[in-house]
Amino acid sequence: MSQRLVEAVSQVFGVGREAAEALLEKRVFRIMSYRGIVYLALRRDYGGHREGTVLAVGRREYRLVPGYPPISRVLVLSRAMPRHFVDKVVVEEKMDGYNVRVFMLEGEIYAATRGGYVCPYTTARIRRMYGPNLLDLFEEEGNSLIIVGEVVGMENPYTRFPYPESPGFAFKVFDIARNNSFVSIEERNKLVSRYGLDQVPVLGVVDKHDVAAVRRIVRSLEERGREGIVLKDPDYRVPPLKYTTGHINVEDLRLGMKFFFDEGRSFLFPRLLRQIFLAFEEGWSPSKLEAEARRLGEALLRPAVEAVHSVASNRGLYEEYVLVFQSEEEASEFEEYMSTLGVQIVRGQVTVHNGELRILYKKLKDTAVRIMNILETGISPLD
């Protein structure tokens, strides 16, 4: 065991050396390596860190990334408010991705999700397209902030979600933070702004209780098709909070019941129970409540049926995206990677566009095995 990985949780966590190496035989770390730097992502709460938080150690220093803090879902808008904010409400969109945070490390990027795992492509992709800018931003501010944003576009191994503005690959600035503490919402627009950087965009600010201008920001994102909104405080007096449309409730039913073994019921039922205060809120007519109903009726049933359709004619079922690489080498990485946290990906066509490697991945999924033993059986796994 590294003395240098020793020394760095003894001094972060406030223990000795002996109690240090005992945490991390204790497995409440998971450690992982990536091009000279090893690190820990936190499994679970513990000694007043979250989850997700990552303690990266160099050669010659180490830097802790605290986890990021859940965000409490509103259901009902009319409600939060009014009783949650102290005066003036930030909308931002929510943008459909995932959690990315960036830190620096002896002069170089790097980006944790919110596992706690420094991602090899996630890393690579924002170096090449954001490195000068980030560089600059953590050398002339400090390179003890953290970067938090959203990845999205279709050309990354988590969540995919078609943007316009930004179909490959994009990430979008939410946070900033200095001293383990968010930066203004003011003072995060400048530095995004001065630094050349993408940051997700801000839809109004309004009072508390203009709960009306809100739900009119809502319905332009619900008729365009966007995922919804995140409420805060400019000056982060409380915590934020989000709030996603209807649309995007059935929609990601309707992907994740493709997989419905994979996803299950802590997927399923928060996206109904959204559902359900959406039409209180909402006051929805017999009419509306009828058509609503058969949507989300077909986004449950359709997919997870021709599911089982494809597992019974031997077509397979595959989560499938495209990733973009420089080299082979740094495709092996990502593999590697993949491979070390326990996740199936399988090689698909590989092309070369512009010297680069566009290589499309299969993830396999546990729905195909429980389908096929279904059939097989006629038993179900479940009571």
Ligand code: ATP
The other form holds:
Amino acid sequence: MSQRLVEAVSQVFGVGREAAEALLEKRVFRIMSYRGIVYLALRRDYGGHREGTVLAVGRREYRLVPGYPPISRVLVLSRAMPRHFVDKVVVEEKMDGYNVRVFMLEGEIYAATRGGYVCPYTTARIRRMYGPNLLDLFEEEGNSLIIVGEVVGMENPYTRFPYPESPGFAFKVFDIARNNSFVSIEERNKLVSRYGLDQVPVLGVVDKHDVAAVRRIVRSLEERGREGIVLKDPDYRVPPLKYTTGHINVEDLRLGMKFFFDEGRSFLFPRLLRQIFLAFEEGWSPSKLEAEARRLGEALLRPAVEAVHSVASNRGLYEEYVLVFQSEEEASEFEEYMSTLGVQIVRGQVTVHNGELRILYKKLKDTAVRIMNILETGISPLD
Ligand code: ATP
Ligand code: MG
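What would you give as the form predicted in complex with the ligand, now that the form predicted alone is on the page?
And the full complex, kicking off with our chain again.
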């Protein structure tokens, strides 16, 4: 086992070397490597550190990257806003992608996903797109800063949501952590613009009693088919809250129900709850309720029935996405990473475009196997 890793664990968890070695045997730590670094991903909260924490160890130094905290969800805006906030509230767009923490270690930048894994694909794309800007930022503002943002667009292996302004790949900063706490929104805005980065849209700053203003913002997002908002105290005196549009609640269900054994079940109840309280807070009329019930029902049933037909007629049931690489080596590095994590993907069409490699991947879903079993036996796996 790497001595540098043992040394770092002993410092971070405040234990001796032997105890550190014993800790590393525990299942809560996943030991991984990426190019020149070894790192630990914390698989659940442990020893005062949050799930998803990364401990990355280089040749001379190490970096501790805390897990990103969960954000509580609002169901009733008119109740939550005035109770939770101090005075002012910054309304930011909540973008639908995946959470990425960018950190610097020994002159290189790395991108960690929510679970605490350094994703080779995300790292490579962020380096190409924002590498020099980020390196300047770390050099001038401190190399232990952590830049947190949402990767959005269609060219990624995790979550795809079409944003007209960022069709392929973009990293939208929403937080910057310094010494274990987030800097104010004002300071984040300054750093993002000074170093030419990109950030989530700030949609307004309102008084905590001005629920109507927030509702107007949500309505316009709803019309544009966007995900929702994150409400933040300008100085982080209280934690942020999130709120999503009715549109996205239903559209997530529609996507999830295509793979109903994989995502459908866990998606269902939380999103239903959101719609229930949305109907209450907005005071839906009987005709609005009827229209919404129909939309919801279709979102639940239609994709699921289509999935069964697709399996029954041997068309398979895959999640598909296109990734862009600079070289074959970069692609195989990503494929090895996915296989280390136990994710099965297969290559589809490969095209070369402007010196870049575009590879279509297909990810087989467990739902397909479950449907096959049901079609074969005729028996339900549930009661
Ligand atoms: P949680 O963060 O509560 O564990 P989750 O992982 O299911 O929940 P979401 O429901 O998508 O995630 O909501 C929180 C996430 O929203 C954040 O982790 C972050 O990735 C994303 N996000 C998008 N836009 C913003 C923003 N403006 N500010 C903070 N987070 C944002
Ligand atoms: Mg999200």
